[in-house]
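What follows is a single chain, given as structure tokens, in the form predicted on its own.
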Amino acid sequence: MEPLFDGHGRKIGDLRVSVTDRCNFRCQYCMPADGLPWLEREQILSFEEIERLVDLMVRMGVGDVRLTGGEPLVRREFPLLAAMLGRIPGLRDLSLTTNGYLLERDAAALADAGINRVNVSIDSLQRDRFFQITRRDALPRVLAGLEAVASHPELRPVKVNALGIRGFTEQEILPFAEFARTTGFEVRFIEFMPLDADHEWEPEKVLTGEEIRLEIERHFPLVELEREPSATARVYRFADGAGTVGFVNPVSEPFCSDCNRIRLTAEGKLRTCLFSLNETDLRDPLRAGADDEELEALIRGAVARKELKHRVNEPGFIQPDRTMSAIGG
């Protein structure tokens, strides 16, 4: 098939697939303490439906697929889905973003299924502060999951994602820097984005990647690595060679100009930006018997309308109704 380009000339090669909106954490920056209304089982795409849509988009030039949620590992038989997708011809990279709670249980099955890379979200390395932000006393279990992944060399690199929230993350910067230097995991600090369920995000609450980097450099000199095209992170290695850290700065340094990503929600909506206000339904046409040509036309039409930029820093920005857990990271 012809490559997939948006209306601004950007070639689309990265697909984020949410396999569920459900999560076993209640992170303060994502959802209320009592959770959100979950989708009914019949509303979410089946494994076969996900496989068909991913296969179609791979034939349209998508080479990288990241599986997300919610928390993807709460989806029953998730490693089976990973194995189904891993067999798709032309798929170069199959990765996973998880909170790590079930990672110790599933690490071996994920490696066997063909997962290439794993990102684990951890916002604090202190047990009490981890509980404060996630509302779950689960840090030891998450760290055990990281160790389980580390025992599978085919799952590389392993990245640890920490959110940058002013008033919280400042105390975490140096412990995470030491963690990156001593474990071999790449720690990535991600700026707090307006995707919270309570709509309490404010620009002042964003601890920028630049502020975090400067704090690390006060203690450990860093050397910037060349940014790969369409990469979300600016990656630095410690000057003495002891590991790497990355900074994902969508608020202070938007990387929209070469964005190559699209997203498929758990119930089959195609989103062309995290902050899209419009979606394209693929599930209902799929279930109504649409053939590949019809689905391809829907996908190409949606991608042609992909936003030029997210406009978070501009007057009149509207936060989408969906939270990150309902979109897929």
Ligand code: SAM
Given for the second form:
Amino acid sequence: MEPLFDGHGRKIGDLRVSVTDRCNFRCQYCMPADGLPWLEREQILSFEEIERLVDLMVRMGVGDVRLTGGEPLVRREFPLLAAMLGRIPGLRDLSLTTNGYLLERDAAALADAGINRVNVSIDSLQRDRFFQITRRDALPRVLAGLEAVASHPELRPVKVNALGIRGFTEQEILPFAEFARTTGFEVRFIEFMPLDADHEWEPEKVLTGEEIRLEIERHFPLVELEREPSATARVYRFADGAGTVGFVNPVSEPFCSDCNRIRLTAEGKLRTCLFSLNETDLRDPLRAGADDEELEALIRGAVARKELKHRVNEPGFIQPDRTMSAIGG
Ligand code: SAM
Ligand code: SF4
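Mind sharing the form predicted in complex with ligand SAM? What's above is the form predicted on its own.
To see the whole picture, the full complex is given below, headed by that same chain.
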């Protein structure tokens, strides 16, 4: 099949698939304390439907697929889905983003299913602060999940994602730097984006990657590593050789011009930007019996309209109705 290009000449190679909108955490920057109205079972794509769409997009040149949510591991039989996707010919990399709560249970099954890499989201290494941000007292369990992943050498590299929120993350910077240096997990700081359910995001609440990097540099010199143009993170190694840290700076240093990503929501909407205000439904055509050519035309049409860039820093920016949990971050 012809490769998938958007209307600005960017070749699409990366697909994020949300497998559920549900989650067992209630992170302040993502979900409201009481959760959200969840999708009904029949609204979300079945494993076979996800497999069909991913297979089609892989044939159109998508090489990297990341499974996310909501919390992907709360979807029943999730490792079975991973195994179905892992068998798709042409899929180069199958990865997972998780909050880690169920990783002790699932790490072995995920490795067996052919997941290559796991990112675990942890915003604090202190139990009370972890509770404050996630509204769950779960840090010991998440760290045990991280260890469970580490015990499977086929799941590499293991990354830890920490959000950069002004007024919260400052105290976490050095503990995370030490953590990266001593454990071998790559810690990546991600800037807080306006995708929170409570609409509390403000530009001032973004602790930028550069501010965090400078703070780390005051204690541990860093050396920047080369990166692929489409990579979201700037990655540095500690100059003395002990570990790496990365910075994903979508707000302060947008990387839209090299964006090669699209997203599929749990109910089968194709989104071409985290901040899209429009999306393309694939589920209803799929269920109405559309053949591959028809689905391909819908995907190509949506991708052709992919946004040039996000407008977070511009006056008049409109936050999408969907939260990060309902998009698939
Ligand atoms: N539940 C899984 C987890 O937390 O890793 C996967 C889904 S979660 C939506 C994916 C990533 O999005 C997490 O690393 C989370 O920290 C990040 N995220 C959620 N809300 C965000 C926001 N408002 N700004 C930036 N990142 C956010
Ligand atoms: Fe759940 Fe992940 Fe959102 Fe936290 S960031 S509420 S773990 S979906």
